[in-house]
Structures are given as structure tokens and as C-alpha cells.
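Okay, so here's just one chain, in C-alpha cells, the form predicted on its own.
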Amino acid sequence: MNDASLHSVPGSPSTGSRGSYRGRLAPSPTGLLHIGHARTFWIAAQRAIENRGTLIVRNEDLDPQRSRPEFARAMIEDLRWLGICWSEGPDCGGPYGPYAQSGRRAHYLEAWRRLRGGGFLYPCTCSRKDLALAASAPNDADNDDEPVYPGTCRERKHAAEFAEPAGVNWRFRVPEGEVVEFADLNLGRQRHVAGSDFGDFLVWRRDDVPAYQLAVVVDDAAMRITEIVRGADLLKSTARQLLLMRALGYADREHAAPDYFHCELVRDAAGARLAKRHDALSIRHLRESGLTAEKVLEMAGWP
């Protein structure tokens, strides 16, 4: 991929021929909001403030085993906290809703449909284990969140007998050997190379439900975001979505990709990056121990 659809410069505004700036919040309900949550979501409220831009909200509720309303309701009540204000989502509406990705299947559909159409995927019947099987080495749980595929399924050709995507998991074909860069405004020049720092990976699992790489591609085009702002996990993925917004026509010559801005991680005593099972820094625990917004921010490392 080269740079004509990828014109991000480190540290620049995220404007551009695109219009106005649009970014996003697109938090996930199935647990409470941590710290690391609150860094990325304040820089990301700033950067619209700065730009004099749009923010939104987007709930990103696609995984029907996991995501609970009640996570959906604390975190819009977290953010609301901290001091965010936005302007689109699930509580306040918007032009390009639902803001909730569990009411937006058939955009996903429509989008499934077309890479299956252009040849870009292939039905997989690997199972997790098979797949734990033949990983060469354990998949980097700090830095990504899929190990390279090894190609068992690759060489299958008869995607086009199904109508829906149901009973296999569906993977995108990467170019094998293509190299995949873009300019971070936070982090900088990043580089990927498709097939060896990730291989084929899923855009809809074998339950029927669409997964995150498709889903979030799909979303940040319909809803015109210009700039994403996220954690540096998220680099490799970053990678993946642009190749996808490439095969769906979201990025070309003519329709320049998001701009990108990945946060570093905010991490505990031990160095390993928060997640949701660390409930003792959730901003919710925070909250009902007193702490104030302010001091929320400061533990997180802001400003």
C-alpha cells in the first residue's frame, strides 16, 4: 500500500480535504472502564476539542456473550464523568446511527458480501485448537490479539456456495509480502509486513457475529470519522483495516484512510498493559473510593 491513500503526518491536525474533523470514542461493555480507558479517551476528547471537531460515541457491543447493558450504562456514565462531552452516540443520537454495533448487522452484511464477491476471503474450519496446534510460537497477547494464521484453509474456492456468512469462520486473504505503512501523529512511521507480523485474519466468526476488524472498518467510514485515536495494542490491527478498507474502496487514491494516533499504554506495578479484569483501577472503583476526576486523569498519566 502506498502513501497516496495514507497522508497522516506526525503531529499534524487531522482536518484536510476530508472536512471537518471527526473522531471517536468506541468502547466495548464488556467490563468497566480502567484507567488506561480514561488516558485514551481524554486525549482522544482533546484532540476533537483542539480541532475544533466532531466526537463521538460508539458502542461497541457486537460480542453477545460478553456484553452486558449494565457495562453499556457505567461507561457512558464514566466518560460522562471524567469530564468527556460528546456530541453522536447510543444516549443523545446522531445522523449516521445506531451508534451501538449490535443494531448495525446488515451494514456488516452488505460489507461480508462484497469482500466475498471481490475474492478477498476464504471459509475456514479450523478450530481453536488446530490453531493453537500449529502456532509456530505463542501468540504475543501484549502486542496483538490474533497469531499468524498458517494457512490451513487458504487454497479453499468455494466462498461463493454460501449466502450467509453462518457455521465457518470467514478470514481476509492478505497479500502475502506486502508491506503496510502509515504515519502515527503519536508514535510515528510504522511498518507491517502482511503475512509474516500478521497473517489471514478473521472478519466474521463461525457464532455469526462480525468481528472487531471488519466491524470497526465498516463503522469509522459510514459514520466519517478522520481520525482514530486508540491504544498502541491496536498498532497491527491498524495494519489489517487498512488493507480492508482498501478491498472495500474506503481508501484509494480518491478517499483518503483516517488519520491514526495510538496511545502508549498505561500499565500496572508489574508492566503488563490494564484490562478490564483489573477492577481495583477501574474508573468506577476509582469514583466510589473518593478519588476526583482530576486525580483519575492524573494517575493515568495526563497531562
Second form
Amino acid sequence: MNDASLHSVPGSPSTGSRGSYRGRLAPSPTGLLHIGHARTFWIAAQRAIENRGTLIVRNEDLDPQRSRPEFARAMIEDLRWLGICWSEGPDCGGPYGPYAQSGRRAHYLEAWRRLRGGGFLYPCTCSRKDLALAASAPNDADNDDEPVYPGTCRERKHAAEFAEPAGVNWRFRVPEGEVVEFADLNLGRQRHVAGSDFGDFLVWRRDDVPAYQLAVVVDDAAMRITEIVRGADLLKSTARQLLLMRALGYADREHAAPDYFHCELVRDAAGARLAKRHDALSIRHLRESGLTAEKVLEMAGWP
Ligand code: GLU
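Structure of the form predicted in complex with ligand GLU, given the form predicted on its own:
Entire complex below, previous chain first.
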């Protein structure tokens, strides 16, 4: 079922050079969690335990059109049923709340203002198709990452005329040709070239919804996350987010950029990546069909 054998969590525990370990699970309530999530989230939970750290759950209900409260409830229940424990989250609160993105708009707006003021953004009036892509995390492992933006609106200079982001799409101008590198704790050194591996990406949608890339960077910094465990489908997004962090001045902070641990993806027998649309492989469905949490984790590649 899975494309990698997983018998222990590779990578040595992160040392506490930046303070104690803080990891997060950041599911979007746009469908039921599936065994791909079980794998990534279980690894995240184990890494938090190994590092004697704190685990946080963040409800990424950013997109009001796609997020549903019943999925948010289901994801909390399914994570608990799997045996994952966290100490900060939408269900239990904590010092860096709220832990649902729908309640964090003021933080995103402040970041948008900072980026716009620093000359990093431009308003874009291109295609509506981009809108749908922007609020969800792009998944590039199967080449369905967003296409590189051709730069049509790049030279627009009237960003300062906007007091609020609504009404137009906002893009981050990537430093053309810059190599973004990071050492992934699981997959090793990663290298992406801005402008060719990915282009100017959306940070705020015309319909006034902040984009995934912006929200996640703002929240990870605000919640003092020291290590991000996520699927390998988000490697390019990590490169984008490193650029955003630098532009926002987060890289200068004591907490600096987090460490990254990208997990191999779970694939079906035909080699296709699992997505939420595979309802039969949802944790919920497997549980209702009588499987134990151990069995579900085994299907997800856990020993
Ligand atoms: N909400 C995003 C997703 O479900 C989170 C990805 C991440 O930043 O880890 O894909």
C-alpha cells in the first residue's frame, strides 16, 4: 500500500537550540482524513514524543467555501481514535489561540500589510482558476502543483493604493533565479529555483480569503512551531514559505525558520497518491468497518 517502508522514524531528534520542540498537525476540514493523513500525523506525533515536545492541532478552515464544521469535528475524533495526543488545539485551547484559521484573520491582515509595505506584493487580475488553488495547499508530487505564473501583472506598481486586500488577487513576487535550499530531516537536501520551479504565488484571494501559503507561515511563527512534519507533496510550498518568512522578517527572530520533516506519501495499489476523495480509505470508514487503530496505522505503513 505505501511506497516506503517505515519501521522507525528516521532522523535524529531535533536538539533544542531554539527552545523546546513544538510540532503541529494542520488538517484542513474539507473532507474526511484518510490513511495518508494517519501516516503523516502519526509520524508528527511520534517526533513530538521523541523530542519531549508539545504537539499542537490547528484547524486550517481557511476557505469558507470548502471547509465544513462536521469535517472539523470528524478530524478531531479520528485523530483521538488513532491514539494521537496533543496539548494545544481547537478543542482544548492553549496560549497561542485561536487554533482555527477562521479566527485568525487579524494576524494574516497584519502580515499582508507588512508584505505590501515592503514592496513584496502586487495586485493581479489574472484568471479566476487560480482562486480555487490558492486557499488549499498545492500538492506537487504528482505534478499538479499550480503552473508557474507567467508574470502578466508583475510590474504593477499601484499596490500602495489598496488599504485592504479584498477585490483583487495578491501575489508574492519571487526573487527570480534564487536558489532556495533546505536540509530536510527525512529526505535530505532540497533545492528549488524561484521563478522556474515555482512562480509568483497568491497570498490573498480576490474574494478576500487569505491564501494557504501566507496563513500557514503566519500561524507557524505565531505558534512558535520549531519543526514542521508534512507530506512530501508540499516540498515546493516549503520553498515558497521560506521566502515568505524572510520577507516577513521571521528569519531574523530568535525562533528562526523551523526544521522540516517531509514524509513519503502513501499510494494506492496503482501508485496514485491518496487524497480525501478516496472515501473508502478514510479513517472514519475503516474504523466503522471494524478495523482497529493499530490496523489502520499498519495500512498507513506503520510497523
Ligand atoms: N492544511 C494543509 C493541508 O491539509 C496543511 C499543510 C501543512 O502546511 O502542513 O494540506
